[in-house]
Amino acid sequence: MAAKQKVLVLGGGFAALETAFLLRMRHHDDVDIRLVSDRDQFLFRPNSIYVPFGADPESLLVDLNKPLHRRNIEFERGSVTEVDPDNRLVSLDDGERFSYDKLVIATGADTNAAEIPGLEEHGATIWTTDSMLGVRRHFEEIRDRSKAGERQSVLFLVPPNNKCSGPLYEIVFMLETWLRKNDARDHVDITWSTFEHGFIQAFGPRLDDLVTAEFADRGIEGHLEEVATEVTADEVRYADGSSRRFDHLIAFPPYVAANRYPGLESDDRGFVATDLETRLATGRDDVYVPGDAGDFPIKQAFLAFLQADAVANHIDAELRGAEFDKPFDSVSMCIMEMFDKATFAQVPVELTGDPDRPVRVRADADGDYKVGTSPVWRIGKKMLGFSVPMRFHAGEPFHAGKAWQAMDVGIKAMSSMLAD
């Protein structure tokens, strides 16, 4: 009999765990698999937007260790120190060393706020749950005072090598409406900054001419092609040498890959160069690069749940011999929180090689490119916050199965009716 098939999945996040509970569910055991990453559970990170609002971060972790054991999943806590393609082995920082047949790796991005001298010391920012609780210090902060009649300037910035800073407009509605509903909106000043073309650029017109309205409706002072390059205790200067004042300063930095891989060809930042349909690693045949440790430059759940799906389908194909027809489809799909209201936003993008620029709307979306805001999008919001964590607790992957099929029928008949 033919030994099988030895799947190494590196990270814990949602590619990683989308691509091992699929191939899992495909293949049940003719299929090795083992999972590595360096910690033991999963952080919900789409719903980190909440903690500055009060949510417990411990509400967003999932624990690893009962899934995959239940699925028969391997599993080894650790980081990785090198990956070695020619001799298809990767190193663990203990000292140990699996070979594998397929390599996944999906170790995620990380960011780096060091890049803008000054923005480590003197803002807030958004990515951990560690920095959302500071995050909602300095929102308790601007309550307090302003309930009390002192006047407060938020600025909300988004420095440049940022490509999809979609949880930070989350969080400048929410924070408008959160101080509305606490009596505290009169005296605080909310500015937003970015060096993007146009608000939320990756996702095209369509939403720069809400996120537009949405500013204008709220008060909100928007700002674009500002391009941050150093912050001071209480101004932000830029490229053309103006600088914007505050007093509280809430940033996304620029992303960063997790982890580099010297053996792989990667960018600059060090994201790994990728074949688009496949997600193989430019000139492997073995070696997958789901979600955002790739170079595809949207760095977002759901693109990488539609990733990890096209890597497991390319991975089923080989192991039937059969023809690989599911290749990943860049059609995002996202449900923006503002609190009083949401807004739904379906857009297929296509690359453009253009680094300023390095998506937009595809030329033939038509219908595909919906865009819908409604308070009953919040229903959908919190159905997403439920459905992926109970997914993968119970070891199943989210875009598969009958549980994604119901819920993409609700979703499409939402969308007819609330988006267009």
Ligand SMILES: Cc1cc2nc3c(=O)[nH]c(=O)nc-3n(C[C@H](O)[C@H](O)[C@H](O)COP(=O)(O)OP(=O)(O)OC[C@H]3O[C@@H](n4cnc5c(N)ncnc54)[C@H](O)[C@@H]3O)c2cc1C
Given for the second form:
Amino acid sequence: MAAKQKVLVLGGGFAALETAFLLRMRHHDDVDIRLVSDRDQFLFRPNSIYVPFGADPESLLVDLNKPLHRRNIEFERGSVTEVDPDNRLVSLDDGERFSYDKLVIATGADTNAAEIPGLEEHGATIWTTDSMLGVRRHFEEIRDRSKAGERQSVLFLVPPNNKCSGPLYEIVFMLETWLRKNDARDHVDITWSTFEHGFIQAFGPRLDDLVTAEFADRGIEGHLEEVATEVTADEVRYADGSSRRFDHLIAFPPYVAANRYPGLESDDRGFVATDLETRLATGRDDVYVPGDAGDFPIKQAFLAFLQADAVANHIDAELRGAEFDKPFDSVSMCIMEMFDKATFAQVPVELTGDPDRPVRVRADADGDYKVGTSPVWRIGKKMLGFSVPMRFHAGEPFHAGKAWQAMDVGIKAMSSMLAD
Ligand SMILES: Cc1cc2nc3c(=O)[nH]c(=O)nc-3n(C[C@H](O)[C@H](O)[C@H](O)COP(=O)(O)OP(=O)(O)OC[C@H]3O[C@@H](n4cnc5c(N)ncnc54)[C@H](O)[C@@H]3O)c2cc1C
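Structure of the form predicted in complex with the ligand (previous: the form predicted alone):
Complete assembly follows, chain above in first position.
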């Protein structure tokens, strides 16, 4: 009997779990799957936007041990230190080494606030749940001082090389609504400053228009094409010599890869070069990089799922000797929380090759480029926040099976009524 193929998955986030669970679903027990992660819990990061407003960070975690055990996936808790693709070996920090037939690198991204001198020291940043608790302290202070009649300025900052600005837009809208609901809006000046050429640039002109109108309605001053270079105790300085003052600075720092893999072709931030449709690492036929760890320029959980699905399907097709017919199709989708309502966007994007504007809405997107704003979309956001952790808790992929089919039908029905 031929030895089982060994699939080694690195990471315990969206891309890693979706790949591992979908592959197990497709291939039953015909393949050995091992997953290595430096944490034994999955973090549902999208809902960490609620932490500054009181949510418990513990509520965002799913323990990995049981679902992986249930699916007969070997779980190794450890930190990957090296990938040797020529010898098909992965090393961990405790000296352990694993060989593989197929490797899936899904170790994600990290942020690097230190790239903007002074940012770590003088600003609150969003990324980890701890950093979100730091933002909470600022918001509580802003609310309390405003209620006491003290005027304060809050500056939101997206510096260059941030690759996922959407969550900070959610937080500025949520703060504005939250202050209003707490009778604390009047004494707070809110300013938005981003390096982007359009608001939420990656999602195209319709999101830019929508954010421009929302900023105007909510009394938020928005500024584009501001390249932050330095932060002092009370101002952000920009490349053109201008500056903006703040009492509170809330920033989403530049992105880098969580791990660098010198044996694989990567860009200057450590994101591994990939083939668009299969997510195979450039020049390799046995190393895949779904999710934030790869070089797709928008870093998003929804895209990480689609990429992971393509990886699991490609490995499955190879193992069965079948044709690969489910390539990664870059149609982004998000629901942006605003507390008084939410905004849905479905955006088919294509790569441009221009580092300044790396994606654009596909010219032939037509009716597939959908945007809608309504309080009802908050239900969609809640459904996603409930169903992804629930699926992973059960050891199931998110984008497969009856639960996803039902959810997909629900989102399509909502978007036909509440988006155009
Ligand atoms: C505040 C916020 C809100 C967001 N909201 C949304 C949203 O609404 N919708 C959306 O689509 N996207 C959203 N995103 C983006 C989304 O969270 C990421 O795109 C997504 O987490 C990427 O998934 P991933 O699996 O590639 O990486 P991750 O989820 O980051 O997972 C990486 C995994 O690798 C592990 N790991 C890292 N290094 C090592 C190592 N050396 N050894 C072993 N394991 C390692 C980590 O512990 C982790 O388990 C948001 C991001 C933020 C910060």
